[in-house]
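Encoded as structure tokens, the following chain is the form predicted alone, with no partner shown.
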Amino acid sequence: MRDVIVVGAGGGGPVVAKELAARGLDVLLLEAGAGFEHSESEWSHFENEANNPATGIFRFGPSDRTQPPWARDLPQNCFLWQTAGVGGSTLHYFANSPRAMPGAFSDYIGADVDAYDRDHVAPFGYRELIPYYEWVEQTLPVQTAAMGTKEERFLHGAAKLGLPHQTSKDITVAAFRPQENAILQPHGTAGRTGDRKKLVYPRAQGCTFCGHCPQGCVEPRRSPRNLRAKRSTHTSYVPMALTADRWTRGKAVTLVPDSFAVRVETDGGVVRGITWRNVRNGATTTEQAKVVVLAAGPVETPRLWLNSGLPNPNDQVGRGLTDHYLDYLVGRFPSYTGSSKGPTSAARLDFPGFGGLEQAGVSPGLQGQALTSSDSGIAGFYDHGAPVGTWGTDAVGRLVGERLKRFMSNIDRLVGVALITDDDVLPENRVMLSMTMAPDAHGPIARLVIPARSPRTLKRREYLAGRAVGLLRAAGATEVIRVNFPGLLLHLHSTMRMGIRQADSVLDSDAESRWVKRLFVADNSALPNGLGGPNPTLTTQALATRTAEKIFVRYFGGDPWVAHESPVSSVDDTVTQAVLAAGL
């Protein structure tokens, strides 16, 4: 029997995985997708190559490539980018690592504490949650990020619409400042260069300014896994949880990729273990834990939980799904800004009551893709969103003909602003089993269901586009477009919520099941709300380590250590000789 199985090795499972074993804990990690173990070679820079949806790298789907992608029921226009494989979504995600706002937790008192969703608060306070911030801070690391021209055209025309420049990592007023990553600082010839012989380690290291963060970080080339410039976790947390052994009490880490859970073994409302399928093979395997968490991620992990039978007897399980209500604006310049080179987003300005801006330079397929996606018709032939000029844009909608070769002529003439909607918590957003299409040899699969939005997040995200013609104008653009997003659906959290009420949420205040013990959720459904807008992986990772913790010491007689030890970094040359000699 296991001490722990973990379920999903994206952006909290190994967290989870790695702070246990840590501790001399016997952890079983699965994952659906593909162990990516030597990733240099794996992977690339070619955008359709990493993100197709139905052919990449980083789709939702089994590692043998020619076969298809697991499907999801659909039934809104909407995109849903999520990834299989180690390393989950922060493969492909900017690394942006801010933490919630304060408005978000239970002990809030600010004087715009009615802005937020107060109905679906964290059950602790945000003070709580801040030495496991630190924590992650520090083992990932997290790090103020390096900028380039594109962040100077940002945080300029911010200073220019009168806001203050904010310098502390808890966001309490309406400020601009630079992004905190967890991509490594570049060194040596890492942003000083374009010649990629010369962009090799150790002579470079740290982040090269490649561009090309969505395509999963192999910069710099030859360095070792856990000095890759982007700290996923399958860069991070993971080579430090198959690592553990090698540390004083650690305990390595048994990862087994390929391996889709399909039901959650109970028994008299205990978890008793895990049942997964392989998926090259098809054979099935049970094996049996003292305690199970799941971290396959706010799509599949109510649906593992409904698949299994589990109880859910305040039909919340899969309820309450929040995405940020993403949006999307460009701004045209007459000279270089440098969209596409370095960290994609290295700069944001918070709203609190609101959600936030950053600056998104992205690479030419994903800015074509982003430019092509909207919910208001194609700009100037037929439009059934916000009218032109709303706000002061020039154009409202997907670009075609001359205005799209124009915008694309010169990516590197754009700036991009990524909006984020700290979106309200409606029980009528879900996750469920759908009715309308065939379930896969995993069992029933998952329908994404959103079919309303408050009058509230309509009027941030409202708010928020009209503060992004701002930033941009005052930036110096000459043409402004606001894209108007379909759900693209990248952000998506609180299927599992934690809350205060047992009526409206799953998980008590430490992220344990209601209704069955010694059953924890460790990924993006455990998060209560929207956080106010932030991106969402650093609370999650936080929150995962404070969910280990008190795992460690509920079940297993260990004693708290967050507020006792110091963090081990996941770049400190001691791991990386461990991981040296692992060959990972």
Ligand SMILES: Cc1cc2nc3c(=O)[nH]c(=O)nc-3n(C[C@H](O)[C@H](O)[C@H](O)COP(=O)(O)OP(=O)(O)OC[C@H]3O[C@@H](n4cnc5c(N)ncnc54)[C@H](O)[C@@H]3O)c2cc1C
Contents of the next structure:
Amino acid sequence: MRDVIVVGAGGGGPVVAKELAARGLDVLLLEAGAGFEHSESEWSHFENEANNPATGIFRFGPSDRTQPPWARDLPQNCFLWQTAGVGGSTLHYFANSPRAMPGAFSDYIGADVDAYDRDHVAPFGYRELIPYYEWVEQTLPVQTAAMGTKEERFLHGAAKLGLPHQTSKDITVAAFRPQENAILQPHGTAGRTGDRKKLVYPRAQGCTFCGHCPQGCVEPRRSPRNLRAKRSTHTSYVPMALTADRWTRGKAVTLVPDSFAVRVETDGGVVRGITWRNVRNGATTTEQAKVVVLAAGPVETPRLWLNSGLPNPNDQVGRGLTDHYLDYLVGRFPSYTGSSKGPTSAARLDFPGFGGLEQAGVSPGLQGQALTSSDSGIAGFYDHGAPVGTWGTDAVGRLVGERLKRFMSNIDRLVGVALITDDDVLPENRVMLSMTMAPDAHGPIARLVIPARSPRTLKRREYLAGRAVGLLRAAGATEVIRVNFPGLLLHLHSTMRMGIRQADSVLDSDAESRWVKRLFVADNSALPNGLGGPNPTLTTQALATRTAEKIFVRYFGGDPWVAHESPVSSVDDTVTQAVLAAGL
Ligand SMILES: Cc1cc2nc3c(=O)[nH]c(=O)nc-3n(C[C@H](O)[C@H](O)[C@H](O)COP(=O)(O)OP(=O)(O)OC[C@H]3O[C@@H](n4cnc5c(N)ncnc54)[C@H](O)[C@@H]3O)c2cc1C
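Same protein, the form predicted together with this ligand this time rather than the form predicted alone?
Every component of the complex follows; first up is the chain already shown.
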């Protein structure tokens, strides 16, 4: 019998696995997708090869890319952007790592308190989470982003709006700042040359400014896996978990990729283990554990729960989905902006009570994808109902023809702004089991529905769109377009929410399931709400650290550690030596 089984090796799962293994527990980490053991040779900067949602390296599907991706039932115009494989969706992520807004937590007493979704606050205070944030920020590590011309343009526009410069990690007022991100700052030749031959470790260290954050990140070439620039969990927490017996007196995690969990085993209201299916040969295995942690992501965790027939007495499993109702605005400039260079998104603006704006400079394929994904029809030709916050733009909708050519002819004259809305928890937005599409080899598939947005969510989004237009104009854009994204589902949260009230939550204040003991959740689905708008992964990882500590104390008789110890950074020499010795 294992001490702990963790399901899912994405943003949250490896955090729990590493923390508990470092304290000597026997942890099994199951991942449905590929192991990506040879990522430097397996991954590619060719965007279609990397990102194609049907056939790409980074898709939600099996490691055998001749097989189709795993299906989801999506009955609305939307794009669900998730990755299977060790690292999960952090393989794609931009590594922006802001803390959540304090207004999303129970202890907030600011004058603007009513601007937040106070019916669905976290069941503990922001101040309680700060030591866990600090722990993760040192482990990953999180640093102030390296910036270039696109950030200069963005921050110049933000300053012209009359907003102050935020210098704290804690968001208190509407303000701009460089991102705090989990990308190592450049050293040596990195960031100083485009000559690939010179951008090799150890001459180059940290971010090489290649501009390919979403395509995994193997920069700088030939670096040990734990010294790759972008701190996906594939690079940070997973190498630490696999070598916990070497860099600390713990026990190495057993990681099994190609393993799709299909049932949570319980007995008398207590979890007993997990049954999983080997994706390559179809064999099923059951292992027992004292504790199980679900971290299969905000779509698959509720699916697994429902497919396992676990109790759901208040019908809250899968409900309350938040997604930040993202949008995208792009300005075209008369001169160089360097949009395709450096960390994808290295500057931001936060608007407490509304959400945020962040500069987004994706590579050409993704830029083209973003400019043609709209809920407003084709810009300038027909219109499916452009939203109201379109004043000041030259066009709203999907770009085609001459305008698309103009924007795409030189993406280094663009500045993109991603708009992140603080959206309200609504029970009708949810993940459920599909009754219309056929089950796959792992049972009935997930159906994700977003039938409603609260009036307040819509109002916040329009406010932010107006601010984005103002920023781009102030920065010197000569043409500004608003795409009006349909659901671009890459920040997904709160489908297994922690909550204060038993009636509208699945997890208690320690992230343990209310209905099955010893069963915890440690991915984005555990988040109580949309966090006020900041990107979610750092908060999920802080929460996962807290959850690991709760598990250790409650079920293994251990002592809490976060308040008394200093974390070992994933780039520490001891970890590098352990990673090299283990041949990772
Ligand atoms: C393009 C892009 C950019 C982003 N940028 C940012 C950013 O800058 N900052 C930020 O905070 N967030 C960002 N995100 C979001 C971020 O990726 C997620 O918040 C984070 O990965 C969520 O972690 P998770 O553990 O909930 O899910 P995931 O990371 O999706 O991990 C879930 C894992 O579980 C596995 N799995 C699923 N079902 C099963 C099963 N039944 N059995 C076994 N394994 C299973 C999956 O294969 C996957 O590996 C971005 C996302 C995208 C797509």
